[in-house]
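Next up is one chain by itself, shown in structure tokens, the form predicted alone.
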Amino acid sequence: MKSYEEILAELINLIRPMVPNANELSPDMELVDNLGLDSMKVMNLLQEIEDQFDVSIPLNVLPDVRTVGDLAHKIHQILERE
């Protein structure tokens, strides 16, 4: 089982190519407001997350996800259930 910190590190590595002008990514950065991810980039990110972590992320969790840290927590919760 991966820890939250491991998931966060992997998630940041997945996000980094989508936001080339971001110097440092942190857990409190908002995916849309701070990083400028549009809906297409978010969907691509979800696909990469599902491939990387071998999980299925239900779309109904997205309204609760605003920050990089929120997304890492959701991934961690999903992995704990499996």
The other form holds:
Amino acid sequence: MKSYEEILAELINLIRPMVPNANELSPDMELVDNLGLDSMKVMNLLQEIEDQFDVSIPLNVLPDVRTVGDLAHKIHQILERE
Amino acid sequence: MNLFDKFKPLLAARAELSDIGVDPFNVKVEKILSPTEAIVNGHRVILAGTNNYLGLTFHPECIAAAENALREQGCGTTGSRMANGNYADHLALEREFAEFYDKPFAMVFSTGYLANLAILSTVPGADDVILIDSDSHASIYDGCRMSSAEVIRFRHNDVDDLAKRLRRLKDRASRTLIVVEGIYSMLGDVAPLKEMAAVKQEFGACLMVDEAHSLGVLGETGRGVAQAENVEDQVDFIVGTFSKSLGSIGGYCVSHHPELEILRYAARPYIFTASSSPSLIASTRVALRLLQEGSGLREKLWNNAHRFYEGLKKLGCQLGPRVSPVIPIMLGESRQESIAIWHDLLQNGAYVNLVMPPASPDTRCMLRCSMSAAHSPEQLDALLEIFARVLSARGMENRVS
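With the form predicted alone done, generate the form predicted in complex with the partner chain in the same format.
The complete assembly is shown below, putting the previous chain first.
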């Protein structure tokens, strides 16, 4: 079972190519407001995350996800539940 | 921050259209002349961007039935199916849908959108799962938002991804409703339903198919993709609309599950809206009969689809993955250039739908063309001639491929 920190590190590696102009990525950065990901990019990112971590992320959790850290927490929770 | 700040990006996008002087998303149909012709924004055009697959909107028998119902039963019912709006003809249409599909249970809704909201918001509840194709129509996404079930997407038309996600659900796979469409409205591609039905059986899940764009188009008697793939027995809910092949407005669901009937007491999108007007129900009943008798109409539709698809291919257009009555032409990423092409087509006498991200499947814009059984060969040739002229004037001929 991966730790939150491991998940966060992998997540940042997945997001980095999508935001070439961003500086160092941190957990408190907002996916939409700080990183400028539009809804399509977020959905594409989710598919990549699902493959990488072998999980399905329910759409219902998305309203609670604003930051990179929120997303890492959700993935951690889902993996824990499984 | 105020209540309206969130609209700023949308207002900016609209202002961009207004700067160009053309708004493809707010056209005015000044006069509808026939199923295939209209005056749009001052131009007389051939309609190749509707959902009038069988061309029944002006059928004399449909119009006569609607006129008759209008005179005998009035303009509207002023009430819900649950209260005073449940007329004998609504029930007759439900019986006719059940007979048409050879299923014991059928429900009619005021729109196709509401049919999806009703099933998805009511059948899967808390602790259940809805597994939807990622290219699903907005009515499916909105139904999911109204449901307390967990909602998971799988990759468009990807049977392996569907199976993978069911496997991850473990015990919960048997409490899962898989939702797919027959023909997808943007690319005209079709769900691989035989394989999907097999996966559904393997995991003990339920399957719902939205045949909105495939009713009257696919299957031996026009029942849709489930009939074409010979898997109707394995589909738990078939949903559809009257607003495409049947040429009116409304929605339906048929099922072999007796629980469908209880939705009349539980589904809010059925209960808390007025029932369809008598004239709509009357014309739909006739259209459903014509659809059943109409293998000739389906043949004509498919001949037109092949003729138009081949014609566009010769022009060098990049088209969808297969011949279908919905024919997408992929354009570039430039919105401005795509709007200009769409506008040129309109000015030259062809109306098609312009689709831009995020409504298009990727970052490119596209033109959505749709065929009707009512298009004549001469109209299709005229459309192809307009496309050739516009695309070559824009330097697009043989470049869009």
